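The data below hold one chain only, encoded as structure tokens and taken in the form predicted alone.
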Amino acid sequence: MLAVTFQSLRRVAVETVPDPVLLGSGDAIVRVERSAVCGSDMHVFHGRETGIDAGCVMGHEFLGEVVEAGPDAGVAVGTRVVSPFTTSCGGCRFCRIGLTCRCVSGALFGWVAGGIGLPGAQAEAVRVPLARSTLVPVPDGVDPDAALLCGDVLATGFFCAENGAVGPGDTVAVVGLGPVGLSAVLGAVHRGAARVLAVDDVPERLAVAGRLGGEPVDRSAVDPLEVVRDATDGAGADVVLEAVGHPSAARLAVDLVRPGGTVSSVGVHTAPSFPFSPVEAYDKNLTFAIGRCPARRLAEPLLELLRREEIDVSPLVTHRMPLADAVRAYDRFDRREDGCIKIVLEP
């Protein structure tokens, strides 16, 4: 099968590969319909994370139909499903807890490293371990790109706000429109509050922020910390959302909050520390929320949400492309051409 896989610092490449294979009586088959490229890709591709294995299939945003599955996978032939980017067992200690995205069992589709590890699913088919805990049917109705996007952003823009306990009336700022951001934008509209100011200086994601009920602020033209004070008559935002997982995004985030407010980062930090002091966090009575979004806990919701119609994801879409094109669609991606947000790559 074709496979987009890992070369070497800001390589990739699309390769045939060997067809997955049912390796135990809980695995499914997926023939992949959709991937997505997403940002945490970008890690890799740019060498901010380290130590993947040459040759491994990329990807952890997928949605397509199970044409295998074991005795024990619990998922129909035939089925559409969704999946979130780290299979989990659904029944350890923090799977219970819902933090599913730590499970005991689980892994990373798209990281194999010293031969250990998951392929990912930029690919024609992939394998799921732990299917039936792991993979969610899509409702019918749903628009298959939005359903994608459950597995992975979507989720996590929504577990952001939640994690933030973004609650009505509040003033939120979001610091980077990238789609987990305009995720986020979403997640907190969704959520009751009053004002979401949406920070960013690329043209394209504050005119999305703006459809999906944010305020653009550009942060090439203003000043956000004025945006924000002037808004909260010089308090600072109730709860700031971070999804860039850069040292200056969070160094915004906490400049931009209120003493007693709440930043919450789903960003991927690389860097070795974080930008503020513990004394400046003290002296803010700052909460500081970070984490990797549970996405298997948040899909089944989400996809709900779509199926009622309650929210609208179609502007973060915006370019589809041949998976055989993908080394293309990484390059379009890291230089966000012709107003890049999301790439979605059909097989």
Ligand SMILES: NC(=O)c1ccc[n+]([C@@H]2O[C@H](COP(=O)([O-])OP(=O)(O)OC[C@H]3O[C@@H](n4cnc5c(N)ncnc54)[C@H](O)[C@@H]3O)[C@@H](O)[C@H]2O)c1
The other form holds:
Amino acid sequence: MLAVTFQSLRRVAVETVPDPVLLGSGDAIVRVERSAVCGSDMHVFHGRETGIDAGCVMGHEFLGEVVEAGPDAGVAVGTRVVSPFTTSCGGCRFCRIGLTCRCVSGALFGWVAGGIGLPGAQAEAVRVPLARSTLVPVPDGVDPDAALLCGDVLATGFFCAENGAVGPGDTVAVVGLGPVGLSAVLGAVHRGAARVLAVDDVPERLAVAGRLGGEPVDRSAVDPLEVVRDATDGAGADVVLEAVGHPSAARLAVDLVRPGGTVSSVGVHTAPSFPFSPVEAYDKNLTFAIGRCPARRLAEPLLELLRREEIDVSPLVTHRMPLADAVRAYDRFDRREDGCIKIVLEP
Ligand SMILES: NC(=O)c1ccc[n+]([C@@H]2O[C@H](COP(=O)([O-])OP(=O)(O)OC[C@H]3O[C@@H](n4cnc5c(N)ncnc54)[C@H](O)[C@@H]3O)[C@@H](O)[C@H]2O)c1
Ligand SMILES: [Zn+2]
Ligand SMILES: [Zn+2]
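Next up, the form predicted together with the named molecule. The previous block was the form predicted alone.
So here's everything in the complex, that chain up top.
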């Protein structure tokens, strides 16, 4: 089959690799109808995250049809499914408290290091271990692109708002308006935030934030700190949602939040330390919430919101490209070329 593989720093390739096969009784093979390129793929691409094997199949966002299922897979051949970006068992302590991303037997798609791990989904097919408790059937009537986003970025944006305990009437700032940050705008609006100040410097992304209920703040034209202070009588935002994964964004988030407020961070921070000191956190009575999204827990409720048409994620998918053009897709996503927000790859 065709698959996108990691080669070396800033190099991915579309190659022919062996078809996946069932390895365990709980495995399923999914024929990928769509996968997507994610900001997280860029950490590997640019070498900010290291250790992945050359030749590892990339990608962790996918939707498709179950074409083979082991006897314990718990999902019928022919079912259309979306997958969270990690597998989970559904029964361990962490799965039971809804922290499916920390499942003791879970794995991240598209991460094979030293021969150990789970090949990814930017491919024509993918093997899914723990299929029964990982895969989520896509309800009829939900647009497949929207459903695809429930496995990662949409879930992550909503998780960011949840982890920040955004509540009715809050003034929220969102730092970074990639697919994750834009989903965080939606999540904050959905939780009843009174104002959602959405910070980035990419014009197309600022415009989409406006369509989703946010107030665009172009950091290349205005000082976000001044905008947030003006909006809050000088106090700062109740909650700041950070969706970048760069020290500059974490620093801005801590500057924007009010004393006693919460910074909720879902950006993957690969720098060795936080760009704020313990005493700064102390002096602000800061709550700092951070971590990977338990997408398995969020996917089902999000699919239901989509089915009821309570949220509209259509502005997020801006490009669809053939899987065979993935090298160009990585480059386009990386450069944010041509108003690119989310690229869907079709085998
Ligand atoms: N926690 C999780 O489970 C999880 C899941 C998915 C993605 N992520 C992470 O979320 C982050 C965002 O992913 P994405 O796909 O939206 O990425 P992206 O690269 O498309 O978006 C990042 C955006 O941040 C903006 N930006 C950069 N520096 C900024 C700053 N200092 N202030 C304001 N905006 C700034 C960029 O212009 C860009 O629009 C990545 O770090 C990714 O790895 C985490
Ligand atoms: Zn992702
Ligand atoms: Zn588990």
